[in-house]
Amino acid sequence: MKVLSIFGTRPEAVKMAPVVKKLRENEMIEDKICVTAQHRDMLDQVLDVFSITPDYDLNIFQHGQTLTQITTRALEGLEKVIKEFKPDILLAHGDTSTTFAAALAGFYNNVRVGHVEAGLRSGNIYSPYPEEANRKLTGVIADFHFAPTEKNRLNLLNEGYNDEKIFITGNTGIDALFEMIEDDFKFNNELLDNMDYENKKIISMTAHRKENIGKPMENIFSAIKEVVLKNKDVEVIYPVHLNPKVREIANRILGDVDRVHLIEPLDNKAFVNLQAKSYLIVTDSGGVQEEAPSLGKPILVARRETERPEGIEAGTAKLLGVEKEGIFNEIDLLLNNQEEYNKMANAVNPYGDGKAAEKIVKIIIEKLS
């Protein structure tokens, strides 16, 4: 049985990798990995640290590239890829623009699509943008859709689709992030290694969506400029996203203000490690919406929609808006109201119980044997 795995970008390695881990150790299974590297840096770091070595790798990474280069460029290396392999099945992850085009090379190619993390809406087809119409488009070629959550399954039942065809799974990204969590970790960064932890209440943060970018994205960081001019026991650190947009916003607002340290992206173990010493999380992070509550830490969003309602409704997650007084007056509660963070410290993760990746490959045995 043949296996395709793709992926282009950090997040989606990273949910890819249990998966790819575990279709590895059947011996039913031949799998083969093509990466399209939309994302080049970002997606090394995590194949370092999952020692994955792609069998196919595009490189179709280019400065200033567009969504319509991503998708044409992914689209034709995909195909070469198809046609050398000939998979009975290919797997594509999420929402990016290599999801789409992986979904589409399928189509086109007449090879079964498993969607991997399907059913996710926000209800805003611009908001994330493009991910929203692309884990749409990716779901009307799919022929398996693996859903993490019932309320996945629900979305993709309102849109008509059968529903022999989907699968509660769990999300892969609680397997990844079960394997990375260390007790002990260190970061070989100095600050973060001598951060005290303890005494201090460390916000980290990311914040990187498109969308976000001006007036929203100035406004979540005067905000936590705020809090942090007011609060004296608290540190920020932020590892800054690539995108030199978010760097001149980040730079201009937070740049000189003490007590918040803006780094380098960290590995995505690292960052997970992070968010296990720290207090809460502010994000406008689809995937570390779904970290967090596995590691006990309120998670703030900074966004105006979510496609992942369901830590909402548990109490792990509360959705903020971008405005600049009420992500101030969430923060700012959650440090000083101790009744508020524990109701949102000890909420019960509704992502998953770490074995999707086992359930999905199980899934896959069954439906093409």
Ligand code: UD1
Second form
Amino acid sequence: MKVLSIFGTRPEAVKMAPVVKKLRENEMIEDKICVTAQHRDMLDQVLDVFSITPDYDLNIFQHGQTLTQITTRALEGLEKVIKEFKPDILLAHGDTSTTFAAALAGFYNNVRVGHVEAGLRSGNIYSPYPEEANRKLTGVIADFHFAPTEKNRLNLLNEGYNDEKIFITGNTGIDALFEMIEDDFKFNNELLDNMDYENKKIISMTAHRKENIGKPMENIFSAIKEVVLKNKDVEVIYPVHLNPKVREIANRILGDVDRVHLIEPLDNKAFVNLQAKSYLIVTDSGGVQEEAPSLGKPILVARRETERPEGIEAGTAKLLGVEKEGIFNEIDLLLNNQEEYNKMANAVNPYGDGKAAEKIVKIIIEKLS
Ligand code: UD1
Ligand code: UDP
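Which structure goes with the form predicted together with the ligand, now that we have seen the form predicted on its own?
Once more the chain from above appears, this time first in line as the rest of the complex follows.
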């Protein structure tokens, strides 16, 4: 049985790494990996840390690439790979432009499509943009929907999908997380190794959503600045996404603020271990929302809506919106009210038990052999 795994950005690589590993271990499967390289440096960091060598690298990355460029270049490159390898099924992950291009390439070339991380919905086609649309478009094409949670399954059922093609597996991101977390992790990074995690309140943060670029992102960063100025025991560590638009706003608002450390993107092992050592997490990322609950860290989500409500229902995540005052108030509350903090700092696993990849590979074999 021939399986082609396709991914292109940092989060897809993190979450496909456990799947690729399980495919490789299975003797019934001949598997190949194709990266579009929609991301370059941020993808390569993940490939290195999980020791993955792609069989095909489309290298489509260009600075300032538009959605159209990503989609068309990926689609053309993928068609050639599909024609050469002739897979029985291809696997695409999540909601990026690579995901949608991979599904479409499968459809155009009569190859079955397995959608890993299917069924997440914010209910707003413009947020996350363009991810909500990418995920829905991929769902329309997919033959197998690997849904992380029951809620994701219900989203698909509500849209009329056949239950026989939906499989609840948990999120493969949790498999990756469990593999990367280490007690007494050493970063080999002066700043991170010398940070006083016991006595300081470390906030780790990320921000990159396209719909937040502009005023919302300025609000998030201004709120962080105010939090740091007011709370002298806080240090913020922010590995800044390589998108130049994000970097410009981060440098402008946070570049000269004491106790705010703007650093380069971390490899995944360093990043998840930093989360594990932090006091709380502020983010607009999707994947980070899934990791923090397993680590027992309160996570504050700087967005208007989320397609990952499970963390909020479990009580470890809060949706802050994108107004400066609301963001400041919620972070300040958690820093200064122990009772509120304790309510959120519980390790829960709404996104899976760390065995999602194993389940996905088992289902593929059962259904295709
Ligand atoms: C993409 C995904 C988004 C995902 C995010 C994860 C789409 C439309 N968006 O958004 O769903 O949440 O990745 O991080 O698929 N850049 C580099 N080097 C890199 C990566 C990016 O320099 O390794 C810069 C480039 O200038 C690039 C820009 O970042 O043009 C934006 O990258 P792009 O892949 O278009 O979108 P993201 O915002 O990263
Ligand atoms: N991540 C990482 N290094 C960083 C920041 C994030 O390895 O410096 C990981 C994080 O642990 C998670 C994934 O990247 O697994 C999330 O990716 P991102 O926030 O770029 O995209 P999203 O999940 O929002 O699509």
